[in-house]
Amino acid sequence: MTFLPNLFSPIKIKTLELANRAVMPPMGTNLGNADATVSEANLAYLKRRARGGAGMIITEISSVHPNGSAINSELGAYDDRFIPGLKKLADVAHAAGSKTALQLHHAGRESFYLLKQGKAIAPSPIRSLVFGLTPREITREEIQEIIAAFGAAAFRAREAGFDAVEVHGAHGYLLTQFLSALSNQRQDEYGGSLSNRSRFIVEVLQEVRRRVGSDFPISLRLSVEECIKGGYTIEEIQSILPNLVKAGADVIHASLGTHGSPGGITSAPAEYEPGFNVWRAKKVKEVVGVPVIAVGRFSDPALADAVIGRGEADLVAFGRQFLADPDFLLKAREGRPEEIRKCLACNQGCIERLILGEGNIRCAINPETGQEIIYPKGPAAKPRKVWVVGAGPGGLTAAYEGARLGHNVTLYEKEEIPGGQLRFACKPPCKSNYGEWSDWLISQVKKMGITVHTSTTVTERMIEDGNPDALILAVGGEIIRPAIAGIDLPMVCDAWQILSGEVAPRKNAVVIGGGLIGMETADFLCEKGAQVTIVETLKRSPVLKITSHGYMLHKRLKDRNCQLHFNTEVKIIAEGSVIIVSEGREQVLSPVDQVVIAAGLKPRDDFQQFLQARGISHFVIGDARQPRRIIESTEEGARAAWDL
């Protein structure tokens, strides 16, 4: 039986034959060497993804000009010295049976370090929406220099053995900056009308075509809609698409938005439905006669198969899904879709980690991603008897990784149902996929044959009697209950009681705590029809608006008239009211019929002194170590298992 016949059907682009219609699109990794050459980590990362069987893999961005890199470690394609490393990338993909394209990129004004050095260029000296700094206007001579640089980089890609190239005309980088009236206010032939603003892209494509020859495929990744107030629309872009094809584009990779567009739509969070952008790909297909790649939060191969079957796109790009589960296509092909670890669209490891300067690419639910070089294949040299205490995301990950490496793992959970904080995290709006991931993770633990004891509280006596070689403590955090007058009134509950359904939402609620727990609980209450006020002691929200989910969460609360008081403390909780203090001024919130404590968690130290005193090897992970995000819990759980 052939599963998903549309997705797994071949397609030909010029002389290039792809085995299927699945594409791994470019994703920044920050894994390159400091001198912009390909690193061993780059190769290991790509090799792991290439094993997944995509018809086409498009590499991460590669700079065509030394003053066009978004980050210091962006791969380079602007000199012949890069060819040997690029050839290794192409060879890795080919060895796994995939075809591969090199993406050609110039950041323009969207490079923080170039902006700081005064080297960033753009069509016009208009400040970056992302970094708030102003580039200098590119000269006509530099325009020609960069057009030639795109062509030369494409030639090097062909010399390095790539099967195609992709010109990056999306997401607010230099080509998009020329296309957009918001960033291009030139008075010469490269500015003004949309036709003129597209001239730079046309000439880049023409030069790339001239350098690679008539038979070599060229993909154009284009934000076909700017998704920003005053930006261009898909209907406007339809008018220039035939010219872009005529100039050399053999494939249109129909992306959307810029890094300055609200809500992080270029890496859409879970607020957007899978496949939400397909209609734009269909609009592109209406006016071009070349293959179109659809992109937009795809994680389900069945959805991609249906999109292709309906003729809405010719190929489908699965980006973050390749980080969450590099083998998802193999599982789909073999009729095992239930085993696919689906991307949460949380952006914690793949986007936030990079924009917050936390390091190289990771995946919050797949600890192998970005760590392929150190990821232990197993089995362990000396299998050990391991107890994992706590079955939240960190504990479940630790148990799975420990068993995968051949250790004898037993998992203990004091609650009746495993999942830890995931049992609550899946309840607010747009987060049901966290529950699905929890179910998947629990099923994988059981599939590994791990003994799981639920409704079991581990004691020191149990540890003494069981004599494990090592313990991984994933016992979670302890709910913080601030010392506030009136906190013991019947109208007071905590966020977990609300999210679990133990306490029903009431009409007028005050949420104490404006962190992620508080804001998501407020979001949940608003959805249930409550009028909500959030009180937070910090001067500004700890939920950052620069993150995709943070932006959408703030927006929903604002749209639902949720009141947020920062730099504010709760002084007294009374029947029907709450007294708050901000900068020495008191205010009475009324009417109030429910107060929800969401001040967060604090670490727990269960067993640590006991284990230290007896010299028992142990690891403390996740919220038990310090309450943070999922990515820290899963990575610490995995590393504890690796270090046994």
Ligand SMILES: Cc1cc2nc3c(=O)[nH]c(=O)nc-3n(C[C@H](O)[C@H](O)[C@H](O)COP(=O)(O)O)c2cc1C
Second form
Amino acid sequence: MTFLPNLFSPIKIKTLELANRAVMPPMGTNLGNADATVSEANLAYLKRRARGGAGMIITEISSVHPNGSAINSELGAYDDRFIPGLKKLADVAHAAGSKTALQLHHAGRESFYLLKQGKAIAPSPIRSLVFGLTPREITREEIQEIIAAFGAAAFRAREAGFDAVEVHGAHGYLLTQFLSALSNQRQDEYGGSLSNRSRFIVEVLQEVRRRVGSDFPISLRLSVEECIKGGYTIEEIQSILPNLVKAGADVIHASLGTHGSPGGITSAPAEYEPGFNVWRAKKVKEVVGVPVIAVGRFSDPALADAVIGRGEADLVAFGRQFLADPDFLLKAREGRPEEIRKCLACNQGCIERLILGEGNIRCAINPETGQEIIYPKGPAAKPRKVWVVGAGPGGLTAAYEGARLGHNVTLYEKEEIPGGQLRFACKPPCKSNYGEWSDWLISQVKKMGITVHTSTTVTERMIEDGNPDALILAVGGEIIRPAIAGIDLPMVCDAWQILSGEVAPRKNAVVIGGGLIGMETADFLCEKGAQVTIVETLKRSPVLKITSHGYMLHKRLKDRNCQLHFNTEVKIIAEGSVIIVSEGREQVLSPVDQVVIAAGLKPRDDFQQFLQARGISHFVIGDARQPRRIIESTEEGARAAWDL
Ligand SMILES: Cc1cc2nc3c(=O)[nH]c(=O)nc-3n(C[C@H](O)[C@H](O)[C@H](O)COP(=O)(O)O)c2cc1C
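Same protein, different form: I have the form predicted on its own, so give me the form predicted in complex with the ligand.
Now the complete complex, all chains and molecules, led by this one.
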């Protein structure tokens, strides 16, 4: 039986035949060598994904010019010395049966390190929306130099064995900067009218075509709508697309937005429905005859199959899904869709980690991603008897990884239902996928044959009797109850009681704590119709608006008229009111019929002294070590299992 016949049908781009219509779109990894050459880590990362069987893999941004890298270790395509490394990348894709395109990139003003050195160039000296610094205006001679550099880099891609190239005209980089009237205020023939602003892209395509020859496919990745106030529209792009095809584009990869668009829409958060951007691909198809790639929050191959079946797009790109589960296409193809680990669109390990300069690519729910080189294959040289205490995301990951490596793992959970914090994290708006991930983790742990004891509180006696070789303590954090007058009144509860449904929301609520849990609980309460005030002692919100989820959360709370008081403490809770203090000034909040504590968690040290005294090997992970995000829990859980 053939599953998903539309997705898994071949397609031709010019003379290039792709085995199926699934595309792995370009994703910067930050794994390259410091000299911009391809590293072993790049190859291992790509090899792992190529096994997944995409028809086409478009490799990550590769700079066509030394002054065009977004980060200084971005892969280079601006010199012949890069060809041997690029060839290895192409070989990795080919060995797995995929076709591959090299993405050609110039960052323009969106390069923090070049901006800081005063070397970033752009059509006009207009401040980067991402980094807040101003680039230098590119000269007409430099325009010709960069156009030639795109052509030369495309030629190198062909030399290196790539089957195609992709010109990066999306996401606010140099080509988009020319296209957008917000960043292009030139007075010459490259500025002004839309036709003039698109001239740079046209000339880049023409030069690439001249250098690669008539038979070599060129994909144009375009943000087909800028998704920013005053930015260009999809209708404007429709009017120039035929000309871009004429200039050389054989495929249009219909992305959207820039890194400066509010809410991180280029790698959209879970607020956006899977496939939310398909309508734009459809609009592109209305005006061009070449194949069109749809992209945006695809994690379900069945949805991609339906989109292709309805003729809304010819191919579908799965970006972050390839980070969450590189085998998802195989699972779909073999009729095992329930085994797919679906991307949460949380962006913690991928795009935001890169943009915030936190390190190389990772995935919050797949500890292998970005660590392929060190990821142990198993089996462990010495299988050990391991107890994992706590079945939250860290504990479940630790148990799974331990069993995968051949250890004899038993998992203990004091609650009736495993999942830990995920049982609550999935309740606020737009977070139900956390519940699905929790169910997936539990199913995988069971499938691994791990014995799971729920409703079981581990004791020192049990450890003595059971005599495990090692324990992984994933016992979670302890709820902080601030010492405030009135905290024991019946109107006071905590965020977990609200999210679990144990305590029903009331009309006028004060949430103590404006961290992620506080804000998400407020979001939950607002959705239920409550009027909510958040009180937070920190001067600024710890939930950053530059993260996509943070932006969405702040926006939703603002739209729902939630009041936020920073640099403020709750002094007294009384029946019907709360007194808050900010910089010595008191204010009475009234009416208040519910106070919700969300002041965070603190680490727990259960069993640690006992285990240390007896010399029993143990690891403390996740919130038990220090309450943080999901990515830290899963990372520590996996590492503990690898280090057993
Ligand atoms: C870690 C990361 C790096 C990315 N790097 C690139 C890139 O190099 N070039 C590009 O055109 N898009 C890049 N993108 C955008 C993706 O190709 C894709 O368009 C986006 O993530 C939306 O698709 P998805 O919802 O399937 O993830 C990147 C996205 C992520 C998550």
